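First, one chain by itself in structure tokens, the form predicted alone.
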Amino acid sequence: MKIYMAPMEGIGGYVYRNAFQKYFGPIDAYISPFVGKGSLMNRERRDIDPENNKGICLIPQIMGGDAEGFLKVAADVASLGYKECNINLGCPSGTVTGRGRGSGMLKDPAALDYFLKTVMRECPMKVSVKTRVGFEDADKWEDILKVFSKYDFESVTIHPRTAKQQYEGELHMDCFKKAYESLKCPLIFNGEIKTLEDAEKLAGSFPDLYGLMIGRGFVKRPQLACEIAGRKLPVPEEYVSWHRELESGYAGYLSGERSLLFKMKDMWNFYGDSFKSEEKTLKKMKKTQSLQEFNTLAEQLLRKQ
């Protein structure tokens, strides 16, 4: 079964991908945070630049919306040498869905069909999809599946929640089962994979499942990739080296110590879950305005892995 890293805006950029692959990989592929709202911004181009993603399989994700804008961005992405892109039909952010993008496209299956028909006909790359099972509810899921079944996607990744649920609440496993039974393209599961047991349970329930896509589960416990693959876990000093490599990579493009500190804190907002018994140290890390103190405290925890 294939293992993918989910796109995570603000965390899952090329610095994080490269360090993850080195210390906890390899995994099969990484999906970039979405790019393009009509054109590639400089930071987006930097993130998917092949020079910044050597030795990994990266699939750039492009924001859905209007087909013309999508295809313009797709042409830019293809010019960098990419052979596959991923359509974002899953982002639940109100600023995205309010403009009919991301999971906002799931409101109207007929409009979604029109968009996909144009994209699949004219896109210069192979196309995969990452989706939710609906916007406010899952009532239109069967109609959405009928639309998906018309197209020859490389894969469909399903996070079985609605946009309204964001990242909380029960997974609609009945919706995923319908997709598993009806779609002929490779199917990938995304959502609440936190442990090896979670991965094994999914593999047992869906034996023909093509892959797992993991986002927050990897940020909170990057060693999960090693556990799923049956590889030896990193030793504590390797965690320290990983952390230092992240900081060094971010320092290469962030301006000033304060920006770098906030970037590392963003990652620790998730990763700190690995150290729930170290609440006192985690609180110090959140409060400190000193990058040096932050790193000293972080490395104390990392050496306790």
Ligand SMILES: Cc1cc2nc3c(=O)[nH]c(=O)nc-3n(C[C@H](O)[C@H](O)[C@H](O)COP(=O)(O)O)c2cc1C
The other form holds:
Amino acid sequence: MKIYMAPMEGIGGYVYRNAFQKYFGPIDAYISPFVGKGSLMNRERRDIDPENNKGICLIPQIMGGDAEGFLKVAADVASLGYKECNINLGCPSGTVTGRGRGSGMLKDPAALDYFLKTVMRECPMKVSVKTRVGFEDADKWEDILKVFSKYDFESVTIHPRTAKQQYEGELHMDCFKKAYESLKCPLIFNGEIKTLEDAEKLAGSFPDLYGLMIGRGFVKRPQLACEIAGRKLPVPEEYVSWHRELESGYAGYLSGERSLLFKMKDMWNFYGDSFKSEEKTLKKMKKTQSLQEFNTLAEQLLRKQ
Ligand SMILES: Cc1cc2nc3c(=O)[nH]c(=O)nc-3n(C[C@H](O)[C@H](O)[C@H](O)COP(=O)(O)O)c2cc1C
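I've shown you the form predicted alone. Could you give me the structure of the form predicted together with the named molecule?
Entire complex below, previous chain first.
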């Protein structure tokens, strides 16, 4: 069973991926946070630059929208040497879906079909898809699956929620089962995998599943990747080195202590889950405006792993 890291805009950039691979990996592949709201911005180019992603398998994700815009970005991505890209059909953000992009594309299966037909004909790379099961509700899921079944995707990853559900609420496992039974291409499950037991349960229920894609579960407890692979967990000093490496990686392109502190705090908003009984220290870390104090507190916690 393949293990993928889910795209996480704001968290899962190249600095995070490299440090993750070194201390908790290897895992099979990483999907980049989406690029291409029109063209490849400098920040996006830096994130997927092969020079910044050595030794990991990266699949750049491009936002689904109009085929012409998609193909323009895809040509740019392909020129960097990538052989596969991933289409984002899941982003639930209003600014994205309002323009018929991301999960907004699931509203109209016929328009989705038209988009995919052009992309699959003209994209210079192999194509995989990451999707939700609907926009408002899952009523159109069977029609969406019929559209998917027409194309030869590298894989289809399903986060079995609607866009309306955002990142919370019941998973539509019935929809996932329908996809498992009907799609011929490799299928990847994504959503709420937080423990080794969660991963094992999915593998047991869907023995032909190609892979699992994990987002928040990895950011909250990166050692989950070692547990799934049956590898030795890092020792506390390695967590400290991991944390220092993250920070120096971010310092390489962020300017000023304040932006660095915010960047680290963003990660700790998730990673704090690893230290549920350390509420007092986590509160101090949230409050402090000093990077030095933040790091001292963080390293106290990391040494308790
Ligand atoms: C902060 C954040 C940023 C995300 N950015 C992306 C993104 O750029 N592209 C994408 O397809 N999904 C994105 N997602 C969705 C995740 O990839 C994943 O589908 C979702 O979190 C469910 O999986 P999980 O329960 O393992 O986290 C994001 C989710 C979060 C919480």
